[in-house]
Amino acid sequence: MDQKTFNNPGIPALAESKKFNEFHLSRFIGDLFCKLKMHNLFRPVLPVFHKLAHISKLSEWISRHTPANYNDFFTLQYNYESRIKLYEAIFSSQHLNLPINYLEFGVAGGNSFSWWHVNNTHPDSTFYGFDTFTGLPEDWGIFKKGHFSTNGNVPNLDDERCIFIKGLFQNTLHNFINKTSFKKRNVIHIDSDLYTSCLFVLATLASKIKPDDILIFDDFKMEHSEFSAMINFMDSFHFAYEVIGAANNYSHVAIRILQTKREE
C-alpha cells in the first residue's frame, strides 16, 4: 500500500464497496434470468456459444503447450498412422520398454491395446483393458448408444500379461484399484470418449498417479470430451504436467505428469 492510500483509509473501503455491489448486481441478474426463464430465449443459440467457448479454450491451451516429442499440427487431413507415430515417439523418448502398468479405458476392438503389448516386450509389464465391450453407454455426438460394440467379445490376444476387465468403469475401477499395485510406471490410455467417463477415471486414479506417469487421450479435442475432463481434473487436483506429443491436430495427446501437487 502506498503512502497516499495509507493516509486515505476510505479508498480501500470504497473499492471493497464497489466489489460488493458488483457481486450483488451479478447475483441479482442471475436470479432475474432464472425467474423469467430466459433459458427459453437463449436455448436455440446455446450450442453455438458452447462450441465457440470450447474451441476458444482449446485454442488457448494449444498456444501454451508445445509438445516436446511429436506434433503434426497443423495438418489438413486426418491420418490414422499419425496416432501410431505418436505412440512410437513417446515410447522411444520416454523409455517405455521397461516394466509398466498399461491401463486402457475404452478398448473396443483392441487396435491401440495390441500396439502397446506387442511393442513393450518386458515380461514384468502388465496390460489392463477396461471396457463394457457392448459399446457406448450413452449417445456421444453423432455416435449413438451401443456404437463401438464388440458384442461382448474381448480381443483375442495370446499374451498372459493382458487382462481385460468387463463392465462400466464406475462398477469395476474401485475394486481393481484395491487389489492392484501401482508401483511400476503407469501408462494410462483414455479412449473413453465421454467426458463423464474420462473425468471419473482420472479422479478415481488420482491417488495412484505419480510423477513421470504418462497419460494418453485418444479423442482429446472433441466437445464435451477428454480435453474438458483433463483440464477440470488438473485444476481440481493440482497436478502439473507437460505435453510430450500430439497427433492429428491434437485429436490424440500424450502428457507426462511432473508433480501431483503444485508448489505453494
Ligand SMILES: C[S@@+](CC[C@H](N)C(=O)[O-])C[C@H]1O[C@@H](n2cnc3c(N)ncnc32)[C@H](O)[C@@H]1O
Contents of the next structure:
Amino acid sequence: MDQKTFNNPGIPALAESKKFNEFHLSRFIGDLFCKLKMHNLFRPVLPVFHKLAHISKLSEWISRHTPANYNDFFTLQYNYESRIKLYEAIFSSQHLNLPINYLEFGVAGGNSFSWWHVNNTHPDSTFYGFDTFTGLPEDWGIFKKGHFSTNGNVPNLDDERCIFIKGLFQNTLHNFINKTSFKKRNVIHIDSDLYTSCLFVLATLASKIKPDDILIFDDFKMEHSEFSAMINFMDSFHFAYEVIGAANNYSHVAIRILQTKREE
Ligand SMILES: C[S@@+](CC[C@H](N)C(=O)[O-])C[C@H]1O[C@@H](n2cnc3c(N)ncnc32)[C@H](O)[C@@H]1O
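Next, give the form predicted together with the ligand, keeping in mind that what was shown is the form predicted on its own.
Starting with the chain above, the whole complex follows.
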C-alpha cells in the first residue's frame, strides 16, 4: 500500500466527521427512504424512470460506437432479415470461414444457428447450440415463460459438426466448459433475450473469451436484455471491445474483443 493510500482517511472518517457533508446527506436520505418504505410511493412511476434511464444510456452508447463493418443506423424500415446482412458483413470482413468455435445461446428452431453452419464450411469448425428447447425460463416483456418452445426437440441438421446442449445455461455451461477446448476463434452468439441469461453466459465464459473473438447479440437494445448485460459485464470484467456491426438500428449488434485485461 503506498503512503498516499495509507494516509487517506476514507469512508469511516467521512462518516464520523462532525461536519455535515454530502456523505451524511446521501446516507440520511437513503435510510429515511427505506424506513418510510417509499418504494411503495414510487412503484407506479418506476417503469417510466427505468425506460428513460435505459434509453438515455443506450443513446449515449450508440453515439460513441459507430460500427466499421456494417451499420444501417438510422433506418425507418425495420426488417428482421437485416440480421442476415449483418452476419454476411462480419463473416467476410472478419474472415470467419476459417475454423471457428461457434456457440449459440438461444437456438429454438435453429434459424440463426443454421445460417452459421451452412455458411462456415470448414471441416474443423464446431457449432454448439444451447437451449432449454422448452422455451424461455422467465417472462420477458410480452413473451411469457415457455415462449419459443420446440417441445424439447433440437433442430434436425445433417451436419456432424453441430452439437446441441439441452437445458438451462445455468445448469449446462460449467460442465461444457470443463470438457471443451477454446483454442479456435470463438464466435459467441447470444439470442436468449433475457438479461439474466446473457449476463450468466458472459460471466461464465469470461476466462475463455480472448482478443479477436466475436460476440453477436440478437435482441441488443431491449430493456432488461442484452445491452445492459453486455455493458455491465464489460465494465466488471475490464474487457475492451469495438463494435463491428449493427443492424435494424442496433437491434442486432456484433462486437470484437480487443482486450481481456486492463492495465493496473
Ligand atoms: C428468441 S429465441 C431464439 C431464436 C433463435 N436464435 C432463432 O434465430 O430463431 C430465445 C431462446 O432462448 C432460450 N433461453 C433463454 N434463456 C435461457 C436459459 N437461461 N437457458 C436455456 N435457454 C434459454 C429460450 O428457450 C428460447 O428458445
